[in-house]
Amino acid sequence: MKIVVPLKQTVDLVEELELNDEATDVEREYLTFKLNEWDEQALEEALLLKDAGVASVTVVGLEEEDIDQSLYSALAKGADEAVKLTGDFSAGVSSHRRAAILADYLQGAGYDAVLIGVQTPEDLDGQAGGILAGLLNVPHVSVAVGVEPLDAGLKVTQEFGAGVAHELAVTGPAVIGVQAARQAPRYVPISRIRAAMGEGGLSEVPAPEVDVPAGLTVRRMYAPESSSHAEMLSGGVDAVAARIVEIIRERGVLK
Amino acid sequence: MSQEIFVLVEHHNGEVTDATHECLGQAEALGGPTVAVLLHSGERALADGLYADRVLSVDDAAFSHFLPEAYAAALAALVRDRDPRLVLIANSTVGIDVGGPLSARTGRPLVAYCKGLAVEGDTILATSQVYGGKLNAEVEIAGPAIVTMVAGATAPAEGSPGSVEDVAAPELGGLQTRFLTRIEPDGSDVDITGEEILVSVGRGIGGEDNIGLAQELADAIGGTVSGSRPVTDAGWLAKTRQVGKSGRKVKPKLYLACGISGAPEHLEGMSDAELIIAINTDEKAPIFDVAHYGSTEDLFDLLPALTEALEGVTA
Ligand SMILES: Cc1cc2nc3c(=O)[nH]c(=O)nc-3n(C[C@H](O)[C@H](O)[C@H](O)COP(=O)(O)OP(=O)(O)OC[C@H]3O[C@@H](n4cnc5c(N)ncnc54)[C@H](O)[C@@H]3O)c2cc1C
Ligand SMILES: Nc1ncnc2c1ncn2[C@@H]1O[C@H](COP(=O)(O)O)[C@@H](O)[C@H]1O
């Protein structure tokens, strides 16, 4: 079974976000990207199930900053074929149009199942994942914490929160959004990344033109402006240690 | 386009979900007309404790459990066919599922994690969550569209239930996907929605070697151990021990969150909490939105220290 994995670049939220003079977007240019944590559990779950010997893995991205190395990495992990869709991306790309994107590519690669991470923290305008499943007009299953082989098909796990979750059968191909994976990441060195990437090995195709009609407009984002902030503690470790100990025992949760 | 809001109605085990009612409450606040939509086997009763001002009742053996197709092919052709306004559904499993398929299936645009809506004028405006909480995006919406709302952004509906009307499935043949089994919480460890303190571990405690950090710090205190998902994802916790919107929703009367940083998703779960404590290194984290007192000490350093000043108030 051919399972393709699509692989996006977001936003290191550990940073601090600037807007764009507009503030209709952060402003990408100094920021550092890095691949969505939810892309790398999908991967990891289709490297699973390449370890089980059911699947070959094929992980695709846009040519959005630092693709190469997140690309390279999942070859390094064991991914059999990366590809790259080439163009200019650098003002970020919408879930649509990457979804509108990745559709036209599976058609003419082909596929039977699609993991894709299931969020990454810019869907403004919905989950690619989701959308793409509509796009190619087959099942959608999301956040799936396990896709396992059964009979012809895939055993997929979704889950519902508080520990409910349901199993279900899908055969024929699919798109399944991965929230964890049944193991945590495989970690590869950097060693690996680096020889990954002296053997070359990425095909680059460049990305089909795609008509995404807009119905939705960004008129502005900012921070926040919660109603309420923590009143922070200051004073250093001990001074901090000891103000909090103090608090909670005026609170009455200390007996 | 009719001026209808739609709402998908949310149900497991025979009960609605308090995220269905807040959509309906959000639909009634943009001023309706509210319409909700029960896709539903044998359990028409359901639609006696919506509030809204109809109710599409959908019966079909498909719908005996969520199954992600059926209810994408359903809703497809109920949006088709009667051209709401717009439809809202919680940003739930079921919302994350089916609103991406519904959005390319209708053509309509989706806005995803949505806060709140307002009508102005022609257009309806949508304040929606970005960059993990970090941000929030105005978004102008001026047709059609498809809205996932995250969950304790808008009141509950009131009022009394509509009237019911029966609709045909649409035809549900061929579907590729079935239900299998439905897999219940495991009761094994302690009940953390139980606990009265939390001291709750994430990504920030770094490794599960570090997990003990945390642990002596909640036996000096009287509490348990809890966490973020990363952190039961990574094995460093039992899932049993994970707080927000796919863990546990807990409202301990103490909750320290360290190195969490407050994304939507765990806010969901304990933001109601009587005393919430944050260490973070990251002033700008959203989690001191939402806490008490918070301190940017680094908690390698601050969960020792204060472990050590219990020990001295406790012994
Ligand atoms: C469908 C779905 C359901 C989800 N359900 C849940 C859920 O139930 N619960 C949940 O928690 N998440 C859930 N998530 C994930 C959620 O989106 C976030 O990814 C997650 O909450 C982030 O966890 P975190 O705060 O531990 O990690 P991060 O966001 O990585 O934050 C780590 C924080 O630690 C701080 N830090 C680092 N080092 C130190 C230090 N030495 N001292 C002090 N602070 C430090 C950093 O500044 C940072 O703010 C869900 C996501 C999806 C898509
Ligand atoms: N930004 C958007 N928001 C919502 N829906 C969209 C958006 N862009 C495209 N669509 C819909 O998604 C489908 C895919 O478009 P296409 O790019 O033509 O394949 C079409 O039916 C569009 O109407």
Contents of the next structure:
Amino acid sequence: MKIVVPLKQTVDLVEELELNDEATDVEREYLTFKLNEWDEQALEEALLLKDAGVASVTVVGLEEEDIDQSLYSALAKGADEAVKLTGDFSAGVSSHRRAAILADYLQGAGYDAVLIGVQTPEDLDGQAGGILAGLLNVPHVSVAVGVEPLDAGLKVTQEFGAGVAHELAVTGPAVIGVQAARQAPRYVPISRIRAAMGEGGLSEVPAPEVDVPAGLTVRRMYAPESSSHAEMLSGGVDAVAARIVEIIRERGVLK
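Having seen the form predicted together with its partner chain, the form predicted on its own:
Just the single chain follows, nothing else.
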């Protein structure tokens, strides 16, 4: 069974974000990027299937900032193949365009199942898995918390509200949106990542040209307005304590 795991880079939210001149996106030039956390869960679930001896794992990513690091990390963790779809994606890629590019690639490369992160945090229409399944005309299962071997196919466990779980038998090509793997994503030391870089194994394929409009268009973004500010208290213990009591009274909490 050939499993393909698409990987996407997202903005590292520990960085201070600024809007671009048009206020339609964050300014990406000075940001750092990391692997989408849900894609990391999807990769771990695919590697668990490989560990069970039922699958090979191919990771594929668009040529985005720091994607090489994520692809080589996947190889170091145990993925069999890594593919970078090359092109200019510096301005960001909508989930609709990403899905169209992946669909074109998958139709030529072949696959038995696609395990993809259930969503991305930076796109209002960010569930690329459902869009991808529609373009490929294959079944789609989302919010998966377990993907296990089952006869000639897969058993997919979905998680719903109130702790309710649902199991599905999936046969034939399908796209599965993974919310959480059965175990925490495995750690790989930087030495193994560097070794993977030295060994190569990263293929580059030109990304196909697609003309797909975004499902939603961002007209304007606004930075959050500050409605209040912290008051720094100074002075002795008695003075600070008295000011705290005064603030509480001002708020109507203490009379």
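If you superpose the two forms and keep the largest set of C-alpha atoms that fall within 1.5 Å, you have the rigid core. Positions refer to the first chain, counted from 1. As the structure is a prediction and not an experimental result, all values here were calculated from the model.
- With a cut-off of 2 Å and the rigid core superposed, R220 has a Cα displacement that falls short of the cut-off between these two forms.
- Core-superposed comparison between these two forms: CA of E246 displaced by 2 Å or more.
- Core-superposed comparison between these two forms: the CA of L19 stays below a 2 Å shift.
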